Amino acid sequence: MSDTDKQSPFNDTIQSGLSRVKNIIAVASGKGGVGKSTLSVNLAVALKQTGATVGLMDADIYGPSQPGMLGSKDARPDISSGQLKPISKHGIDFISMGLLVSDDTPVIWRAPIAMKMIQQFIGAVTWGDLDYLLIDLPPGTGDVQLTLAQQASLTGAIIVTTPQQVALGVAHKGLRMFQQVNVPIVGIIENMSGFTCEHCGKSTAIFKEGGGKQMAESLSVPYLGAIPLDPAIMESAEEGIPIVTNGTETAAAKAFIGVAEKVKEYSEQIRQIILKHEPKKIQMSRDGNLQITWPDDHQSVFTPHNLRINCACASCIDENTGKKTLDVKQVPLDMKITGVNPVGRYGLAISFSDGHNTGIYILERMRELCECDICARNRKQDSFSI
């Protein structure tokens, strides 16, 4: 290891138990009540019956349900070296604060507690080689949403919902909320979409139904599907056996595979276009520079002066009107790299010696700030161009 590998600024304990998983997707809904742990469970099974390798991680820290869905509530992971390794059931893995507690015994903590074992979640745990990890979230857009968004590397997010506008609503919210920390949309799912009688054979829509593809049309997402309101999928969660499982002839389990297909096609299609725009390799130079190899193989060179007086925080540049606020005359030439941190999979958190450390810089951004003699060039013509 060289004297720059052991002072690496770089921090790869929160991605490094994410490391060898192909696609990582938040399912969430805005308000609870729509079903989404079921969901999330039926919908991880059913991608493994697709050939899938397929992980869920339960990020409700504070009402854990998937051990009681999976059959497993008295299962207890193994814990060496600081590492927890996942629960194996129904084909899948699965980890959650419910399989670290007794059934009986409340999680009563304050927030920040809660993300430190979200964050131990990430990047505690030995996921291994999966296909697809799903992360069931709680309802609505807090702090947990926020850290997955952040410091996992999201391919895109499901969004559940129920058919009624005050479910809508809330969803919509959720939806955006992932739109505004660019995190992809992989689709909407409406769940309890209409039920269908087994002895007359008529369908009721309870809930109403359609509400949750018209969402997606105008919204312009992906429309993955509707589950129907079916009390097998709800007995099957009591008994810890995913509906899925039994057969893949029933309209539920029909309704399962079918999203699971569009989750697959629609993931993949997100993920090559993440590829194509996403760092190869993101390294510190010996002389202390922020180096960047580009999917296209283009190296940008990023010094840590220029950087700094780049940075569009709230701080730094003024949020009403644009304009810096930050006097760059009071910035040290000699300005180092402390920190470097992924945010999500479009930006980067950069901390400096002189303290500050609240800007995310986008990677189109950066790009955009490339140092290196081509570059600069090219910024210099446009400039006399304009």
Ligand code: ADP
The other form holds:
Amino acid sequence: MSDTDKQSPFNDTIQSGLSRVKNIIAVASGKGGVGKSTLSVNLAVALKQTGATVGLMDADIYGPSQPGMLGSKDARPDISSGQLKPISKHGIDFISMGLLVSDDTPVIWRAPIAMKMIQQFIGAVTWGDLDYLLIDLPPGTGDVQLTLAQQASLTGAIIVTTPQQVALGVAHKGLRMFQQVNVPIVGIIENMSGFTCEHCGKSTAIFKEGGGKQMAESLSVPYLGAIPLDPAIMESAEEGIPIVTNGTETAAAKAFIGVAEKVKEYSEQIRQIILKHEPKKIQMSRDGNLQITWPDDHQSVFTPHNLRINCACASCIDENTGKKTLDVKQVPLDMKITGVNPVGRYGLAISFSDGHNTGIYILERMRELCECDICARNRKQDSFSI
Ligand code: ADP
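Right, and the form predicted in complex with the ligand of this protein, after the form predicted alone?
Full complex below, order starting with the chain above.
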């Protein structure tokens, strides 16, 4: 990192392609087959119908199904400008790895290659002004999902589950993964919840009902609603016409619109919290300090040594006791910052000249470490008044 006064020390292509997107929301599930892709595409169209501008990225590199669900299997994105332009279909902009590889090419990348591909894929797409970009993640809780969670500046994540116990267990695991890396949970959707017979109108809970709601309540995260088990949802997906585009009269379409309204409400709440802490400017000063300008225009200064000794990673703090395990006396006073990178929209990963690079500094808490004269004086006064 140079010591110039540039706007941001970040050297991150991922952020640039996404800079005009207001809310980036990952749609995730602990396991495959729970309807994550079906829900992503219908939710995208439902959000569009509520007046939002919406993009959809099919990042399910191992089984990209969005081109089929949107009836665009043969479409090819424009790459003439050296960047990937999304394709417009049913009023949403979308891109899928499935548009770049032929249908019969099995995607068998190992995790490190898959991660690299996803990073490049995200960074290479030029999205326009969008209210929402939904990212349909590959199922599971491995490194690929983790990379995306940390690098795509997510507003939050939606967890899709079906009502069976086994699905709820893995959905819980997926949810914990996001919470561990501080990505807010927009909410939980229960899919395939109850089947209504088109002949007699009787509803049967084939896979049980209500598990998603219970899980949301027990974990204190929002519940976004239930989508019924409805053959018409599957048939419309196979025809490449998401059910929501066929009108909002059916129970399934109404359910999707209801979920979309909740997604809007909860993601806006999360966005407001993010905006409260998201720096206006991050830069390195010529003398090697990190400078952050906060939304209220307060300018914080952080010296490398102070940041290093306040690292809260698992090798510097005992996770059980919360006590510092780092021997502060061993930290050289002439410590330097060697790298600063954003982690989602909530933190900074900072590397130091002693090789330490596992610390993530949560923006919400960083202000407490501000070393400017005003903050230092206030802290001193607080400690006297105790
Ligand atoms: P995932 O992305 O989680 O692997 P998919 O979205 O591909 O799952 O869905 C798996 C299958 O289930 C597809 O055939 C899809 O059409 C069907 N499906 C998903 N949700 C529903 C639903 N609510 N009612 C009926 N079929 C559904």
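Positions refer to the first chain, counted from 1. Each form is matched to the other, and the largest set of C-alpha atoms that superpose within 1.5 Å is called the rigid core. Please read these numbers as outputs of a predicted model, since none were measured by experiment.
After superposing the rigid core, the C-alpha of G355 moves by 2 Å or more between these two forms.
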